[in-house]
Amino acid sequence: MTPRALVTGASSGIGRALAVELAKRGWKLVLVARDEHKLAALAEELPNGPHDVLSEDLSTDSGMQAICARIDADVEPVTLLVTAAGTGTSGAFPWSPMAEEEMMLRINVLATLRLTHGAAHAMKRRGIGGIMTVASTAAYWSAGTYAASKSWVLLTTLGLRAQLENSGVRVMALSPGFTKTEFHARSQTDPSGVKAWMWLDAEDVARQALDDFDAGKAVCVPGRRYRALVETVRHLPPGGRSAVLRRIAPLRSQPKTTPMSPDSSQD
């Protein structure tokens, strides 16, 4: 079986490296994201071609059942997921508008869990696959509704790991902390606060992210400082959490100029 893996969120961040990095280790991809023209851009950039792009919109119930169609189809299997499309707000709950919470759920939650579901049945039922999530050090030591999100991605993630378990199918959470993305810019926040040593470059996270999961791990954390940052803190209750996340990693809001976009990556 040809190894083919689903990637949404392909068109930026930690989707689009995730996507480099699986051609050049010699995948057949399916790129998903809203815009057809980067997708086709870098299908033809990428090596291992040619490469497949399905420009779908995973905020909408259409977006959604088309992947999972694509998912289930038996013809040219998908044999890796990735679920890299992500969003946030442009402000905390609740002063952050009620529509960009209901798409970032829709997206980070909904989505997650319709095409992880999906997933498990196709790649259970051919006794062969992975799935791969990307959830955020926001499940760690965050609050809000964007962490919130995010540790109902990694909890689901690892529950869905068990009961997979010894049927073919590989399952890991990648948790990446701060990534030089377009997702701050995209959700009007202002990352400058943040100390300069939490940034990761996301094809770092990419190769660690693909490293873990062919060892097998659970939970990929990139980086050694962000691995043992979360084992300290872990332990703190959660309002002790969010005081050390408020002091090395302040956000702030920006003035909104452009819409939330669902095919912004995570960190």
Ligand SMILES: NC(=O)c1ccc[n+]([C@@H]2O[C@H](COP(=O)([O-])OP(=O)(O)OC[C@H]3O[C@@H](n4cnc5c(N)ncnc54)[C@H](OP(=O)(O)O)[C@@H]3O)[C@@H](O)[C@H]2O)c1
Given for the second form:
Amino acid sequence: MTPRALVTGASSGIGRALAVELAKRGWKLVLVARDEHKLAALAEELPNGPHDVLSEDLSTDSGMQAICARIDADVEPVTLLVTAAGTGTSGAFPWSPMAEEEMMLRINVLATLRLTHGAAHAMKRRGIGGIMTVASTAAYWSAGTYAASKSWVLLTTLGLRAQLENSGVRVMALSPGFTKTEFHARSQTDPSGVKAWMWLDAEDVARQALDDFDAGKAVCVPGRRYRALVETVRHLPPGGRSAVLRRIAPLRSQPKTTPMSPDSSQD
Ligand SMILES: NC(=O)c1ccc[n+]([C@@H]2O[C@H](COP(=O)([O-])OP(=O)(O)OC[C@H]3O[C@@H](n4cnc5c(N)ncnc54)[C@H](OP(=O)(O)O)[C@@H]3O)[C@@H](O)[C@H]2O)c1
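To complete the pair, please output the form predicted together with this ligand; the form predicted alone was given just before.
First the chain shown before, then all remaining chains and molecules of the complex.
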């Protein structure tokens, strides 16, 4: 069976870097995001083509259904699902606009729920496959709705991994720290206070993620410093975790769009 990966969020950042790295490693791709032009340009540029483009909005029911249908198809089957599409909000709850909060939950949580559910069924039926979700180190150390959405991704992925043990379907959560992508600009947060050493390159994150996936790991936290930090911080009480985060990675909402909003902490 030709290895074929469906990658959501492939038009930018971590999803794009994962798509590039997968193509280099011999995978055919189904590239998913809203921006069709960016996806088409990427499909042309990648080695090992031709690759498919599926331009869908993951915040809509019809978009989620279209992607689930592609995952379920037995013709040119998807053997790896990567759910990298994700978003944050422009301020800390409860000052963030409710529409943004609901949109974030639809993309980060509901779409991950539906796509991984569909992939688990299709891949178990075929007796082969892989699922990589994208959580965040925020799942370990932050509070707030973005961190909660990423904790949900992490815990759901670990549960799915246990449920699919010995089924031929490999499951891993990727939990990166601050990564240089469009994420913070899109969610209108100012990460200029984040310490320089905390920034990761999306290409390094993608390489580490695929190496760890091939090694059968349950969770990939890219970067030695982040692994040490996660190990240390996870043993602190919640208040202690937030205090550490505020010192090393203060994030502010961009004031012009959300004037009432105090600090928010998402990565
Ligand atoms: N950057 C970080 O510091 C960081 C750290 C930890 C975890 N993460 C997580 O990593 C993942 C990737 O983020 P990134 O940093 O690569 O951000 P990014 O550069 O902003 O990329 C986000 C991707 O998600 C897609 N997307 C957003 N809304 C969508 C929608 N409604 N329907 C379909 N696709 C949608 C975007 O494509 P279109 O706009 O073309 O639809 C884009 O390809 C996210 O889950 C994020 O939470 C990021």
